[in-house]
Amino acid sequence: MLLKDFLIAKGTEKKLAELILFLGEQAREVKKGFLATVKTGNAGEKTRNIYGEEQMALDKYSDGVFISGLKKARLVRFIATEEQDRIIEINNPKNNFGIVIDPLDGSSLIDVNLCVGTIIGIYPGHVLDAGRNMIAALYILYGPLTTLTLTTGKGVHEFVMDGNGEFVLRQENIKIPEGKIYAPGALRKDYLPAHARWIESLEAAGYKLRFSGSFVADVHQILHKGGVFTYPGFKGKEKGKLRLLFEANPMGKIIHEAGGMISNGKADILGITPQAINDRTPIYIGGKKEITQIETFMCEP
């Protein structure tokens, strides 16, 4: 089944469908900048983001597809993106959506050919707002197959790119399977002590060690597979590094819809109104049994 046919099917609203399928169209375009690139072999050029951090030239490249193609559809209001540093308000929109993209996370795997995919919420209103309010959530992968996983609040579904470039039904209501897979950010030697005693105890209990530094990928893993990511608080950076805008909130709302629960290690990050479009928080995500086990060991003294 086609992905438009399988949004009229679910009953999905009709300017939420049309955003959605556009946002699938937008995803054929980022596909195609990664051959022009290459091509033209700038893929792995690098410059500084907004938060002096490495951005790959294929970071730039699709957050330009993304937001050109939004001004000129007007299918939202607003538009936040890791890569700029404010949000965009569209001029007379035809619908009130707000909608937070990570472009192209995991793009340092690039050079190395790893799999890297698109990030996005969508909001009713403006996008400063918890993430259990997010009316849809999908990301993409750019992997040995395209894959677009998405939640309207109606189960997880995953669908799969054609020949034709079209999105198509691969599997539907995903919920995440009780796994032993953890996939731990930040080095050993800087992590705190509650969470290094969470390790442990995971490490003890046999869970496998799965970790290819891009998010997206790595959160689709533990999707299919179980298991914990976590990209903890640790020394010098106590609040997180990634984003609670741009990859908790999506991502959360999307494994939170499989059964799973995302946590900053004392709380449901769902429940977080973030302040400022750069919010950092700790990330623990993943399966339940998981996710109760972290904050307990964060209540203990």
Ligand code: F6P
Contents of the next structure:
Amino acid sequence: MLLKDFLIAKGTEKKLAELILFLGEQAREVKKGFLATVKTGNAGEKTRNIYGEEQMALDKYSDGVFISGLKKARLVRFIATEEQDRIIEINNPKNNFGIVIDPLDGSSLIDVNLCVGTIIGIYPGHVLDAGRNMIAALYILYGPLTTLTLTTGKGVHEFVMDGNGEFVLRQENIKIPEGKIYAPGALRKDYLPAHARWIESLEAAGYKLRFSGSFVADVHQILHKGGVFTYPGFKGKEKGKLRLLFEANPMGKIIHEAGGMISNGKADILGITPQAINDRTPIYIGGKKEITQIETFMCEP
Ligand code: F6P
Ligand code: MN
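Give me the form predicted in complex with the named molecule now, not the form predicted on its own.
Then the entire complex follows, led off by the chain already shown.
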């Protein structure tokens, strides 16, 4: 079943369905852009792509695709992206939606041809709102296959891009299984005490380490195989590295819908009202069991 037909079959509100389909089309453009940035020649020529054009970093390119597309289509009122330092307000928008975008998460892995993705959250209005008020969240993963994982608050569903660039249903109602994978960010020498004790307990319980350097890809693996991803607060950076708006909230909404949890170690991240678009947060995301455990460790003296 095509994404378009799926959205109709699920009774998705028309304006929201139109926006989701539009975002899928933009992802197809981003994917096309990958080829245009393939480097050729020796190191001295590395600013030119295979067409001999000056090369643009792919995260900036992806940002441009989403922003210029959304400006033209006027399907949202507010746009916040990880690449921009302020919220863009569209003139004369057709809808009141606010959208948050991490245009290319894991972009440090592009050079080595590992999995990267686009993360998106959609709000009914302004984006400086708690994650639990999102009306939809999705991510597109550019891996061996290009997949789109979506929630509109009625389960989590995955689509795969076919040879015509259309998204076709691959798996409906995904639920996070029990699993023993852990993906721990930050340096062990900088761990805070409760976090260090929790990591030790996972290792003692036989959890296997899987950390790629691409948050979206690592959480995608956890969604399908179970376990937990964390980028904690650490010595010198107690708020951690990842962003509340662009990374934590949309992925948290999806994992929550799949029966998992997201926490900053003490409370549900989806309940936090952001102060600024670039707020950072410690992240624990994955199975209920693991997230409940870290919250217990954090409470202990
Ligand atoms: O967007 C930030 C990011 O690239 C995430 O995708 C990833 O989980 C993290 O940074 C990796 O950080 P580090 O290089 O510190 O392991
Ligand atoms: Mn990112």
